[in-house]
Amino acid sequence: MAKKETKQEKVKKMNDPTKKVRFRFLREIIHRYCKNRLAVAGFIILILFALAAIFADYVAPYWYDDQDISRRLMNPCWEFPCGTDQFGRCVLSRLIYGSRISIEVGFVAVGISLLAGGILGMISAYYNKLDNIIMRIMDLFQAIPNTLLAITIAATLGSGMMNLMIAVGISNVPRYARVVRAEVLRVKESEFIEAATSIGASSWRIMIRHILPNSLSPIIVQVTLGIAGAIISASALSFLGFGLSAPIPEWGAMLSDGRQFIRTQWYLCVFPGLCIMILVYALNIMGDGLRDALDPRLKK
């Protein structure tokens, strides 16, 4: 049976100075972030998009593929605030459902990039024998433009949401590998790493328990900015026809469908473009605010 904690042990845990320091540090970060009004506005915009994506079934006035030719290409009005497309579908409803896809693609693609790039970066920085090999491979991938690499992967894998996320994720692996490698090289020379090595801690324990937690600040900022880049890349692939296929309401695909009507039905291109611009801008200013809040040189 598990041993019950005594009252003294509970009090000791509550008064743990390490937890107090961590709580104070987190409170300082939140305070510095809240002082940046632009970053707070970006966070609020991101929350609004996330809520629209989560509750799209309740917020959207119509189903995203609800077609009615009798209301084809209607200009924005009270019933359809963003108009209708060439199939009579509500553009506003498609934009709301499209936020779910764009946010999901952005987060999952960055997760793939961070997982693969983080592992490669940590191994490269910690094991000197593998550093040159891994970095030369990353240089080879970075020599190819991200969009061109993503198009090649997407064309090889075929259309589909998962393939789109894999294509965008793999194309950004070198960026995260270099960021993680730089941070691991910086932290690896610290005294507490030497102390952990001297008492016989394994390499993986040192990397996961000591190096990784002390390298999170720039990685978090890079992830925030990377989500914005992933959303743009996914939209670009869908615009070029390498992403999601109809009738799925992806913002890039909506831009591609609306360009043939840009002279007469301007809203078919303007509203999807605005959604991409606003969400990406919100993520960028949110990332800038996180960078400023996590930078210890800005405490004063």
The other form holds:
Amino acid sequence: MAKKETKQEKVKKMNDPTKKVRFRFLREIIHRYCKNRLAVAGFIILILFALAAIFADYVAPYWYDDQDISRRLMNPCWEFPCGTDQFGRCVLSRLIYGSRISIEVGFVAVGISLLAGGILGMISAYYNKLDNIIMRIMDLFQAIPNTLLAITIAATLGSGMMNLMIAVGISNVPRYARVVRAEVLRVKESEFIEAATSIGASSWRIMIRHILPNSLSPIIVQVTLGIAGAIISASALSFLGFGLSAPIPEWGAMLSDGRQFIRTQWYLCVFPGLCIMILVYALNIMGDGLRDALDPRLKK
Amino acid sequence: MLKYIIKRIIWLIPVLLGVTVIVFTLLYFAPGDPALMALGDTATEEALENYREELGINGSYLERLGRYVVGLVQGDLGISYKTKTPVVSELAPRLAKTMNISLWSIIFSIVVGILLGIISAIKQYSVFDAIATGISLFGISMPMFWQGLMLIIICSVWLNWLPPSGYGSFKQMIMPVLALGVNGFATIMRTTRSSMLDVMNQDYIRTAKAKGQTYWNVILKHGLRNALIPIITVIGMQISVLLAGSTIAESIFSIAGVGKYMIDSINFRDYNAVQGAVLMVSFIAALINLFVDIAYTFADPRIKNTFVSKKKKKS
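Alternate state requested, the form predicted together with the partner chain (shown: the form predicted on its own):
Complete assembly follows, chain above in first position.
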């Protein structure tokens, strides 16, 4: 099992153009990551969710919006392992299709925050004049509690998948700006940057070719943990009614629908949350594993 | 010390002003015209304009922003579109409930988190450590709203121990406080554990032990004292997470607090009320963070010095 894991990861990371140079270094990291069994388990769970999302059409026994009133609110049984909801839709199928949405929202939202936060963080680390202005503005955004900021943005933008991703993404920008800035500031002081400057490399080239690849590891950890956070925020927004709503099988929205049946149909409130928790748990232990694997202090 | 605190309090003013501008700007672009919604499509332009003036939402963006900020300084958050009463008087009674729940869950998460963190750290690799670490990982992975629902299913529906909703009695407080506190407790516990592990491997701990200090003295005075900085940082971050999370907890347990008021107001497109609620919670978060920052200087006097000298250099 462990060997298979290594291959998959290797392929995944080899495709990353910035990393090809440090091939041996990478193998070391993968080796260290694989020693951590919990982290490998997290990776396998993530892969399983991803496979379920990709092949949802083949895996799910029913279409997510397959309504049939004659079989409404059925308890879990052989045909419907997770029961059916008030419209007679198979909850298991909806959960499987829901993994598509949660994974997509999580990754895209973090992509948005990473892109915006990364650019802002790099600029403020590289140009001293802008540093104070950008970071003070980030302070202001961070002064508003994250969930409230996301709710406010979602309320302004209205519901919908893209708006949900933007709301979650923007509310997290300051965090990424801070991480990227701190990393770039650290790398900027090193000698190879001085060397690159002295041979006349442009600022952009230094930023993209030299600083970025060298400041990746804390950013990768932050991204892994950030996707977990984004999935929770997105489903919380849907739960409150500001994200996606029926008939889209978003896990948070499913919980919100199931709430009215909490006294009789407990499974409607249990399985969607369980899915969120397992996926987020997998991402969290992956993040922890990556942090340990990438930590240079543990290199020996 | 006093100078540092005063400086921090003065620094709050631009932060609060900036937060006001951000929230105002965001909600300025929110869809739906309250005047059109209240009076319908058939209303004349003049009637709409009058209605807007009554609510204080006429004029350009800058005019409105200026008016709002001036009102805010005088403690006026505008009028709710829905009830036509000042937002401040609607928020005040709700704020007490929100604060009550949030503060109890903050206390819960700090006490339990630090306690379990210390025990896990000093008994590293023990059964207790494994269980506590496992629980805390689940704790940070559980979405708060699901925790709330699970608590209702287990404690109210199955066991019939606690009332599923409402606010007031001690029994009604247990579930919201737990649901809100679990994430915070898990995060604080993890930080305490790793910070304590770091510190307990330091030389001065060995020295303290060699000097013949008592076991608990070494752990609390030499260990915890030095491990406190990252813990305080995490507590500061968790407090704002918790305050925002009360929005979700309140809507699960039907508690008429600030958060529920905010959600209801968004659904009614009552943006003045939303704005008031967001600002209120952000202000409180900023205030609590101020206390946390002051607590830093007690935990580590070095921080005060760096802060003061930095400020001097800038000015």
